[in-house]
Amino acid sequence: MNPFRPSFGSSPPEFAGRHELINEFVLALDEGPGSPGRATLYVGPRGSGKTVLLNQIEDTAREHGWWVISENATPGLVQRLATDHLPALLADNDPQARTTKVKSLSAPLGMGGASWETTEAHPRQLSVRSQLGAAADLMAERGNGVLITVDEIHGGRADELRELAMAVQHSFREQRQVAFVAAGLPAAVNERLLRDQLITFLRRAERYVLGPLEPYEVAEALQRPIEASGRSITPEALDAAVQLSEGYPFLVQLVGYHLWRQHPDTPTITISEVKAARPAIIRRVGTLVHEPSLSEISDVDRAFLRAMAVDDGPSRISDIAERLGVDSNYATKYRSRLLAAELIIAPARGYIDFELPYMRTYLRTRSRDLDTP
């Protein structure tokens, strides 16, 4: 069976850099309350592997004994924490949570003739900040606390991410037992929610912006499931193979994904397999993570970027305002922009390049029917 997922927000067979991440969490939870690292945000584009971290992030907890809220910042997130998770946590784990009596007898105990009423000592009524704040307490008692993920706050609401940054807050002000993790794409992160004066709890968590993996963090991840399910793979494969993924961490399971499919029945897996699966792997790469990625941004930001497109490598400012006909000041407006949708980098003065794998590649491709992708 193969052994490679490339699924967004799958955890892969084998978890591949961040470990450092991992430790500083830990170590906000050794730290106790007032610890930085027990609000954090991750950042980064898709397939950057947010939602693998947080799965990694939420198992970690989970060994340490901390009751875990896993999220998506959907509509209803909060009435979803008031009346499903927090409840649920305080019925699991307090035995005063449910409290049965007998409403009414016709017949002695033990011949059938009673009728029985149960209250909830905890109403699902209650406020996301009051029940916050007793399940700490109550996991505190057991030397434990509660964490609380939300994924892809790029598409929160600001009116519920923000009641629910207040509720966090005022728990850490009490000195309580919780912390906050959420991921969520750069250009939406940087420019509304961290923008907005109200979420001032968000600007001050510890942020991350997740990179490309190192090269032997990415051999690592290939070489191990594939050695695990019983097969090998030669030095050459694995080098052309860690080249092709560039790091990125959905890359890396496309890869290894499609190395296998190649000749699942064959032990070993050579450099033929990776040359045949590039085409493929390119291809479902920009369905995947650029299509989407450029239906986010404007009509101008798209002219940008297929405006680089042209070029084989890093592009001149300057040779962007000429192709698209305006001053460098209008050009470097939209510099800024894509910078901080991480679509693009800086990597010396006066010279950009695309900061996903392949998207030079996806924008030749579509570039008669970009504008409506």
Ligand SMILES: Nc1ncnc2c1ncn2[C@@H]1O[C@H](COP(=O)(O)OP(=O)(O)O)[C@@H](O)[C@H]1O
The other form holds:
Amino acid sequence: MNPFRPSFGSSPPEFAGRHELINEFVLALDEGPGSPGRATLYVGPRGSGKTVLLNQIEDTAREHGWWVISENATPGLVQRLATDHLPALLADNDPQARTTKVKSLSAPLGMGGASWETTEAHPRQLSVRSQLGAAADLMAERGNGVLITVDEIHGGRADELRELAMAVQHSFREQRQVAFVAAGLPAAVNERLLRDQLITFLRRAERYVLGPLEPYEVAEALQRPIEASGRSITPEALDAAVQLSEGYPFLVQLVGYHLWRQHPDTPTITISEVKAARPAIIRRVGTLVHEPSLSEISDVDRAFLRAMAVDDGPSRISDIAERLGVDSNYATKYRSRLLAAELIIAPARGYIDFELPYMRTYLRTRSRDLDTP
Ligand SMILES: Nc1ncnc2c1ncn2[C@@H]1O[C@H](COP(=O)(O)OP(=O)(O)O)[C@@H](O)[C@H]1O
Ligand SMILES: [Mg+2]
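Moving on from the form predicted alone, kindly provide the form predicted together with the ligand as a structure.
Every chain and every other molecule in the complex is listed next, the one we just looked at coming first.
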């Protein structure tokens, strides 16, 4: 069976790298309330491994005995915390949460006529803030705490995030055992959330950008699952596969998946499979990553990127301005927007390049189609 998982949010067969990030988180748990890592934000483009990293962080917290509440910033986040997650935590961990008392005795004992009433010690309408406090106190009795993770934070409603941020911040001030870890797309996080003065909390969070994996990490992420599933890969093929992935986690899975499926019944994956799979891999990353990323930006931004795709490597901003027939102020404005959107990087002064692997190729082959809706 193909061991690779080229789909968003699916745990990879071998989780590569990111060890420092996990170590930092463990340190934040050990250091106690007040440790800066108790509010952490991971940002990175689509497919950089944010969701999978959050899952690892959650597992790590559970191994440390922490209670984990795993959420996504879709509308209703605060409501779900207040009426679902936190009451469940309280009911599961508090021996006094459900007190049962005799309401009335309407018949002599032994006749089965007693009726019972269950009262919730933690009624559902309580605020996130008060319930989080109570939850953290309960967990603290055992030396543990409460971790809340929020994925896709860029899509969250500002009012809800503000309310949650205030609850978490309040717990921090009261020295409670609470940690908060969120993940999102960098541009949206920058523009929407960090500019919102009320969400100062997120601005102060420890912030990590999920960059490419190291080549040796990619090699392990490819080789180990192949061998665990009973096949092997030649060193030459492995090298080529590592290069093809450019360290981008989604591509690691996509490359592994396409290499495996060519001749699943042969014992060894060779360089010829890497060569044969290459076009399909690049096409697929185009459909799953580049196309959605490009559909979110304006026509002018896309024209700018297409003008960049003419170059084989980093582009000079002055060349782009010339190709587009615009002045350099105008070009600089679009440069800033695309940098904020994490579609381009600035490798050197006056130069820009694509952030995501194979976007250049995608724009070259698909530039005509992009003009026609
Ligand atoms: N550290 C990693 N090692 C190996 N594969 C990874 C790693 N992180 C993510 N992946 C794979 O990359 C793909 C995208 O991961 P995901 O967490 O969904 O990205 P994001 O949430 O940033 O869009 C998934 O197929 C996942 O299995
Ligand atoms: Mg994700």
